[in-house]
Amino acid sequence: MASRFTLNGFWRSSPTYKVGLMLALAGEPFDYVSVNLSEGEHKKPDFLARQRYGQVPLLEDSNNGRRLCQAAAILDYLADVTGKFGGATLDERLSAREWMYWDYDKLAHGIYRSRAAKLGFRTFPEPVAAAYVAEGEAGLAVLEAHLKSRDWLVGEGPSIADIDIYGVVAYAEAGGFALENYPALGAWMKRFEALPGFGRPEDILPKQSRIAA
């Protein structure tokens, strides 16, 4: 039986990991199409016809023909169609969305670009690189303060906010951030990693295309 969902992405892409992680935690098998960013496959006409921004991830839903892009929007959609991780109340759902928007604005850029610099994908002038590090540290400090008094970002259980932000923090050490300086954040990561279906990026995202078993 064919999988309902097909995830198009790249194995080193944190946004792709967020979507794959959501599907895995929700118990949804998915087909995976590897998009070779280094060869510009994401900018070719056939891909652009399905993902207008020329980015990964792209999620395709065979039940209704929808093609969705932007990781936060995809997580929101998957919470709706699976009935999982959307929050127990409207207030929790709204709070989860706030955290996802905050992540993009205040956390992800600092972590991602510091990681890209450390791995040699991007080169920044020293003041710019230092600004990204400072931005990442400030975002991690916000999470540390919030998680000192609670187990999850929103409500009494994990939500799409936790999935979204874990998909950034999982790459922080590769960006040179010392997570041992954030014990409450570290405890939250351990709780998250104990969830059924959890997998690290290398477990969730193959380097080649894959059909779900």
Ligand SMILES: N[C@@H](CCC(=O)N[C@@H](CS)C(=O)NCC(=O)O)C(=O)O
Given for the second form:
Amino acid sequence: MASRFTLNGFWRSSPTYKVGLMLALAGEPFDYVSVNLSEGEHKKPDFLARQRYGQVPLLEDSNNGRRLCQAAAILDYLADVTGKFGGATLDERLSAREWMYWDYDKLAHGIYRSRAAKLGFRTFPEPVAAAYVAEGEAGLAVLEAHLKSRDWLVGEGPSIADIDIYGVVAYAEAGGFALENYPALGAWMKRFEALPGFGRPEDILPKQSRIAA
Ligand SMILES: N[C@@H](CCC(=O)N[C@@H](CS)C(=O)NCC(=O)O)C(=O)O
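How about the form predicted in complex with the ligand, since we already have the form predicted on its own?
Full complex below, order starting with the chain above.
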């Protein structure tokens, strides 16, 4: 049977990983279409017609024809349609959203840009690179302080906030960040990695397109 969801993404993309991770943890099989960013496939008219920003991820829901952009908004949608990871109450859902907005404001850029610099995808003048490292460290410190006294970011169990933020922190070491300096964050990562359905980026995102088994 055809899968309900098709994830269009790129294997090196952290926002694509967030969505794949959510689907895997929710036990939703999905077809995967590789959009080769290196070859500019995300800027071609047929893709732009489906993803207005010319970015990955793009999630298509065949039950209703929806095409969804922006990883955080997609996680929010998937929490609604699967009934999973949306938080136990409205207050938890609001907190989860707050963490997702915070992530893109204060965490992701420092980690992503430092990783891009380490992998040689981007080059920055030294003070700019140092500012990204400082931003990443500051974001990790916020998470460390929050997770010292709790198991999950919001409420008593994992939510879309944990999925969203794990999807960034998973790339921190590749950005040169020493996670051993953040023990509460490290313990949270281990709890998260023990969830049924969890997979690392290379397990969840193939390099080629794939129809769900
Ligand atoms: N805020 C977006 C960011 C998506 C994003 O930056 N995607 C990158 C790949 S990781 C991309 O498509 N880059 C190509 C471009 O922006 O032209 C989200 O969370 O979905």
